[in-house]
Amino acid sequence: MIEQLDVKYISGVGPQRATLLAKELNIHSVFDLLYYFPYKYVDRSKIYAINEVTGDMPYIQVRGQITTFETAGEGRGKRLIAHFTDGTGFIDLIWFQGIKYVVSRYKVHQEYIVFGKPSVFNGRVNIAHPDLDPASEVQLSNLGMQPYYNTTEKMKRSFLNSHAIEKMMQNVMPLLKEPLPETLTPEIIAQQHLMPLNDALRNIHFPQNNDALRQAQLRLKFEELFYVQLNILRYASDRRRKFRGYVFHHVGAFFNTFYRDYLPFELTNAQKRVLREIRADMGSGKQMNRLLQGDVGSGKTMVALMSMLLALDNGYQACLMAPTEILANQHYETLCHQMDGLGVRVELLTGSIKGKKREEILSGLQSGDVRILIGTHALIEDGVNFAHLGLAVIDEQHRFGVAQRARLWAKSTQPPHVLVMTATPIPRTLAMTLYGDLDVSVIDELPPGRKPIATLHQFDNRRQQLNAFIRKQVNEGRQIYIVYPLIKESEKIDLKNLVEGYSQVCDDFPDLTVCQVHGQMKPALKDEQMQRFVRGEAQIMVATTVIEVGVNVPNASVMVIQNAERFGLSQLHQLRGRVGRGADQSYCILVTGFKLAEDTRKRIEIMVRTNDGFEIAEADLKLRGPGDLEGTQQSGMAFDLKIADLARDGQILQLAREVAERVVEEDPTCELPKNELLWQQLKKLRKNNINWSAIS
């Protein structure tokens, strides 16, 4: 088995190479290194003259000899210079680090093929830390596409660079006499037109040509997806097999009494479309595992509130999960409002909720009394016991990892039906990775009456102008949010901008009361602060994203985000949306620097331009990739997708999971003879890979 061989017994590898790829790539056999892919290629079949060069030029490679070395600068700013020649002009050939190295290994007067990229410095081209090799091994027309690898700063360090993992995967190609074992069967090969694995790992480290290079890619995403699509649809399976769903047949008083006289306006016709899906979903008797999406505002906690009056109708009790004490809170309060003189018992359970009032809530729990309960994570401890817990609703889902959703799970005779809530907008492509286990329910429309927020760019030499916006909307009886970043790298910094921020803020507007708002502040302080601004004494808060989930204030309609560029788009969306929750017309002030990076420039436009989560949630995507994304991390679902890419690969994952689709139905028990191969190859896949928990 070639591809189990130690990787030290590669040409060119040795134990301390070895060590090195274990350490920081986590490459430790020939398949590791099989498996490590080209970032990019560059096509090496052409010379250049040097006199052609010029610093703008992207990789080129030149062909000629050194004429002179030299050395120049002193200490850590000292470098060895090449000049080098073809005959039709010279370039400087520049290295920083490994000097000796350099002058022991180059001679002068040979002939060899450089290869960099150019830039000009003091008006002459020069290339940085160039390949080299002698013109005598080098065959153009076999280097054709160049494969680039990426490395770590300490491999660098130890010339373990792109050229040497490139000279490695070389010395490993002659190796692979037999064909590796195939990892897909014969009729998914086939049905897909994809090329055999053995073609496609040479092509994917040395294509022959561009055509090649897309058929080895789309061969090996298509697998890597498909596994992790198998992965999910077989667990879910599983799931939907073996646990029945407690069955909510009928609609009785309690819902039937709030739709008619509490509900405080007309639902809207998302909301309605939603209802039924969870309807269907109780009634079924399978388990209910429903995700439901929707922009701050759109009126989620309406639907989970009706959903969780159906498992009191049949009998249940209910329980809604929050990330923090403060959106439990809110919660509680707008649940016990909604539902004033409806009969119904709700009771609050946190962290700090201790002793009598503790037992009591714990024991009418137990007993049945406690109908509705909402909290935290205080919710799935040991000692919470339900009496028959039908319906968990849990809200902002990413903060909560999988293991405490499956310890909800527990809290009954047989697992609750389970509605996650997010006002995080997740692409298509991330929640059928993610979440490919629920159901996923769309709220895409705003309650009436709601207007949408103005979304303003404004850079930070206008402060005056600004002050005077805040100062025009104070009069009118508004709130204001003012949030700075707060990046864990740079703490102490942001802090600092905070402190300074808000004194800043309370000497401009010196008659006003300004409250902020921090991480570092204790929970009790924090709160006290929150309240305050909550009850409207005061008009502005400062603040870094605590705030971005939970507080809701109907009457703050402006929200300036400093440091604008220093956010994701996610999260500026998320910010954004603590505002316009009242009948005002509200605003979204974007304040930055004056330079702004491409990436950055577009972030602020797509945001001025779209308040559509979809949207932006998608440009998120691209801009950042996956791994970014908050809360991937907890989800189940590692991200080191090796070749794949979510943001940019959404066809291939679409039909990766119709063929994993097609497989799970016609094998739903993993026994099919001609499926063994896929089965056994995920149950590799798992084994190597811990990560793949099963989702939710």
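Computed from a predicted structure; not experimentally measured. Take the two forms, find the largest set of C-alpha atoms that superpose within 1.5 Å, and that set is the rigid core. Residue numbers count along the first chain shown, from 1. Compared with the form predicted in complex with adenosine-5'-diphosphate (ADP):
The Cα position of residue 481 differs by less than 2 Å between the two forms after fitting on the rigid core. Here residue 90 counts as shifted, since its C-alpha moves by at least 2 Å between the two forms after the core is aligned. With the core held fixed, residue 211 shows a CA shift of 2 Å or greater between the two forms.
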The other form holds:
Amino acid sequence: MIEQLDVKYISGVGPQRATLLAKELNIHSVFDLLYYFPYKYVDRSKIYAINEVTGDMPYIQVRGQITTFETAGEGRGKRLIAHFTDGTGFIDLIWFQGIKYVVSRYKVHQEYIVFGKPSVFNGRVNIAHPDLDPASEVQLSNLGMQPYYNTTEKMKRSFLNSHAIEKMMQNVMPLLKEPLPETLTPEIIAQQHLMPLNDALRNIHFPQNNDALRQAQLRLKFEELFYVQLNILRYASDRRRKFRGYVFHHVGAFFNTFYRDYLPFELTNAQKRVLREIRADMGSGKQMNRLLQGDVGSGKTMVALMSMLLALDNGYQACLMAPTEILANQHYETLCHQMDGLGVRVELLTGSIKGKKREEILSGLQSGDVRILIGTHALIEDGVNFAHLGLAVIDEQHRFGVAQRARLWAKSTQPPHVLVMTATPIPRTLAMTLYGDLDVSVIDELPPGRKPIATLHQFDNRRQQLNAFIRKQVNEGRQIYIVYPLIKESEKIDLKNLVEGYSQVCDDFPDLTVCQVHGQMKPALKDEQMQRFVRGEAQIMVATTVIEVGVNVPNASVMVIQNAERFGLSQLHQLRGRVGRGADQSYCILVTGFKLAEDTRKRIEIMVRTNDGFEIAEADLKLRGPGDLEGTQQSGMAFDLKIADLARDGQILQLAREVAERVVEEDPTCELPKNELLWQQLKKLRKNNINWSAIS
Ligand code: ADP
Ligand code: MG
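Can you return the structure of this protein in the form predicted in complex with adenosine-5'-diphosphate (ADP) rather than the form predicted on its own?
And the full complex, kicking off with our chain again.
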């Protein structure tokens, strides 16, 4: 089979380039090469009039003549400018290198086709380092859509650039005499009107026209997303058949009494809806796996508490797991306070609870006397045994991976119901891909009376104004966070920033109490500093992102983020969520340097414009791509999509999911002959892709 052939036998490749392809792009066979898709295409059949050209266009072609050459600038800024016109207007062609060569090669008043990416400088449209071909030599109809392939620096140095890959593909195509084996069933292809694989692979590299290209892309994206979904749904269906869920039949005294007499506020409609969804799940006989998304401050904890009461009403225990000790403590205090008098034994278990106290808790758990256990990862250690754990709530999912989830399941004869809560709003498309096996509930409404946080952008040369503002807020009795970035590669520099920042703040506010928290402090010291702020003894907290998750100090109303350009959008939003929890107007101040990259400017703009976590998450996905999204890495579900783009292909994903659902429903035991192709293909993908087998 030609697809299995080593690429080194393709003409134009050879052993050296084959090694490079293998090393840099993991391309070994002709098959691998065929699945290395262009990242863009340039329509080389169209010529634009110069007066139509704008700086935000992608690659374009114009046809015309150079009128004059001119050099400008000095030293490294020295450049050659050719003024180019087609009669409708002028465009500047610019070269920073090879000036002599260009001048000797191209002539004024000759007809050229110019190809390149336009941009605007000083109000004039220009193309830097364009391709020029004498118009007489260019056959426009032969050019068509030209594919562009990503290559690495190493490859470029060996002249293995996009053009070289294009040539290889051209040499491969005639070798594909027989149709490539199909990877989707005739039924799916017919129902979804998909292009056959064979045509899709040809058109994805050398599209016959725009329409064929779109068809090819659709087909390949669909296939990719379909198998991701089939994989997840397959696992989920296996699990459902293997494990039954505890059935929580009734709503009893704990829940009802709490609802009637203890609930300190009216639930929001979103909280009510989500509680109904959870109740339906836990009463259905299947094991619940639900992801509860709600922006910071949306009141997830109350939903958790009331879900746990449902478990108790049905004779089961419940646990609530938080990512840090501080948070576990806070949950413990909140819950004890809210349930005071209800007659429920609630205990806290963290790494620092030892000795006799620990033994008491563990034996209470085993006897069933402890009804609710709150804690950190200490909850899933060996030796922590429940009598009958019915529900596990996990707060802040993104610190909690698949492996830990599995350990939780082993805590009971049957896996308990699992409710995962996250404040990192995951866009729907991404949630479906990552946690396709989790049902998703969303709290899309904040409790009433919250004042939206005012977000401001300020340049870092305005420290006086900033300090005056902080002073004013402190005088009104508020507390302030000042956050510095901490990014692994440059921990030392960051720490220096923080330490300098801290002493600066101490100098600026000699009469105030300033505390400090960072990742390299001993946990005990960190906790002590944190507690001082929580108790209101310190007015200012200087910290790294360790405070990002969950901490609740309602009196803190100002979040100053230093070097805001170095934070991702989700992170900025998380940090901002630390304020705005009390009754006072809260502020988030993003401090940056003067010069900002385009991306950074956009991030800051979005933050200033909106408080909506989902909008921010969607924007983040668009700006950064899903691979970088916080949370995906830690969940052990890094995935690798070759062509589909979660930020853009939501509809295709939805479709792929529906089709995959139908297949799994119709053929739960993988026995139908018509689906054999699908199960074979899935097996192959699982075998070849480690990431895929990690999804469970
Ligand atoms: P998060 O979703 O970020 O975990 P919390 O559960 O910490 O949010 O809730 C934030 C604050 O809002 C808490 O002080 C909580 O008591 C309060 N709260 C929750 N639900 C409501 C509600 N329906 N009405 C008023 N306040 C609420
Ligand atoms: Mg919370």
